[in-house]
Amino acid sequence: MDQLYGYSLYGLSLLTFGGIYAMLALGLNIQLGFTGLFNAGIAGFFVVGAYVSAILSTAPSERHIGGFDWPIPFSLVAAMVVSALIGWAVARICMRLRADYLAIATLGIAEILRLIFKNETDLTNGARGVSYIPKPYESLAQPWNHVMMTVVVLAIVAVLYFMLERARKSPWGRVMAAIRENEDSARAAGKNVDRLRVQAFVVGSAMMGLGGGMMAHHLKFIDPNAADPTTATFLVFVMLIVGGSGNNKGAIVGALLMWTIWSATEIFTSMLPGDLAIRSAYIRVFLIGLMLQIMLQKFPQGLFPEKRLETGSSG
């Protein structure tokens, strides 16, 4: 019975973390899948959302700025707003860059943000991070506190999915796809390509900030290591590619699937002997990369390829 209980809690943990990563994958899908924007700075917007929500919702502390005791929903909204504002500033500066240049610029900005959070000790407690972050329904008895946290995360993912599907099928979504496929043709059709690209970048950044805020509340702790590109950028790209870029359902399934596999690789690498166990982090990345190659060979467009909309049904 105790073993079954432990498996149940592990399953809830997989769903919760997978749901949070689904928020990040959906945000990236707006930018990359819908509009073709290569944002390699997911970790930056993620950690901004995490710190903003953590600082606004925590009790007074001498270790970092904060003590505002905001309700968690308001803190999460603030995390989205701040991430969106930073996304707007980044987009205004970098949006004319293309492909690899945009990726390099956003990756650099994410690293700058990580270093700010790491070194501004008076504001963020530096490398020691922010702790005692409130968690939704943590006052409930076990396992109901874990169950409710999972329900909240999955409910948010469901709402985001519904909204993004409506957006994808709307004229806005069709224009975004047109910009991704042929930017010059979209401009020739009279579309304000730069403004629409900024919109996509801002919305995606806000969702990444939401994912960061949810992660901070779930873990009850956040530090600059949360901006590690391996888990906060590379893994999200893998999730979207495996699930299917341009498909919202694929982004969610890819996030849940790859997080489960990522967790399984941790169990596998913990069993390795001696020096191999020390290098477990590198082995995990290798295994995920190998699995990505296999998946792309079998499913080059992901498990759920993008569904092309019929042009004749546009409004």
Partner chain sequence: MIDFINFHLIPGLVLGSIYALGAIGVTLTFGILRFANFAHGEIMTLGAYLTLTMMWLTGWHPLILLPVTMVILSLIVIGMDQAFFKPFRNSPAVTVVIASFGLMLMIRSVTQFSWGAQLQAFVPGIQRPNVFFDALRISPKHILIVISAMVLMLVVHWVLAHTRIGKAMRAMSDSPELARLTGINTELVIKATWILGACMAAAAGVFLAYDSHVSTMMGFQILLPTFAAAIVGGIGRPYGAMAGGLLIGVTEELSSYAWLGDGPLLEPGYKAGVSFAIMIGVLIWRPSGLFRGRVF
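Moving from the form predicted alone to the form predicted together with its partner chain:
Partners and other molecules have been left off, which leaves just the chain.
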């Protein structure tokens, strides 16, 4: 009975982490999937959102600036706004770049952002991180605190999903698809391609900031290590590719599935004896890489192939 209860709580944790990653994957889907913008700096927007929401919502503290005691919904909105503003600046600068140049530039920007949070000790407490971040419904008794956190995360994911599906089917989404498929003809049809791309980038960045904020509240603690590129950028790419780039449902399923695989594999590898258990931690990473390769080669469309819309405007 205890065991079953334990599994249920772990299931909730998988849904919570997976749901937060789904926000990141949905953000990436707008940029990469819909519009073809190769943002390899997810960790940067993630860490901005996490710190903004953390610092605004915590109680005043001597360790870092403020502690402004904002209610969580407001701090999350602020996290989205700040991430969106940074996304706008990045987009204005980098939008002309071709796919891989954009990837390298955004990867570099994410590193610079992480360095800022790490070095500006007076503002962020530097490498020592921000503690006591409030968590939604944490005062409820177990298991209801976990249940409500999961409900909040999944509700946000659901809202994002419906908004994105509407956007995708709207004229705006059709033009985005048209730009990705054939930029020149979209331009020829009189669309302001650069402006639309900036819009997609900004919306995606805001969602990554939201994901970062939710992560900070879930962990109740944030430090610059949480913006490690392996788990904050590359893992999100794997999620979107496995789920199906261009498909919102795919982004969500990919995030939940890959997080489950990433997390649950350890339950088995930790049963290995002694030294092997330690080394098998590396094998997990190897398997993630291998899985990505297999998906790319055998199922390039992912689990949920993109549903092509009739893009009348691009002809």
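Positions refer to the first chain, counted from 1. We call the rigid core the largest set of C-alpha positions that still match within 1.5 Å between the two forms. Note that the structure is predicted; figures quoted are calculated from it, not measured.
Core aligned, does the CA of residue 283 move at least 2 Å between the two forms? It does shift by 2 Å or more.
For residue 70, state whether the C-alpha moves by 2 Å or more between the two forms after rigid core superposition. The answer is no, as the C-alpha of residue 70 shifts between the two forms by less than 2 Å after core alignment.
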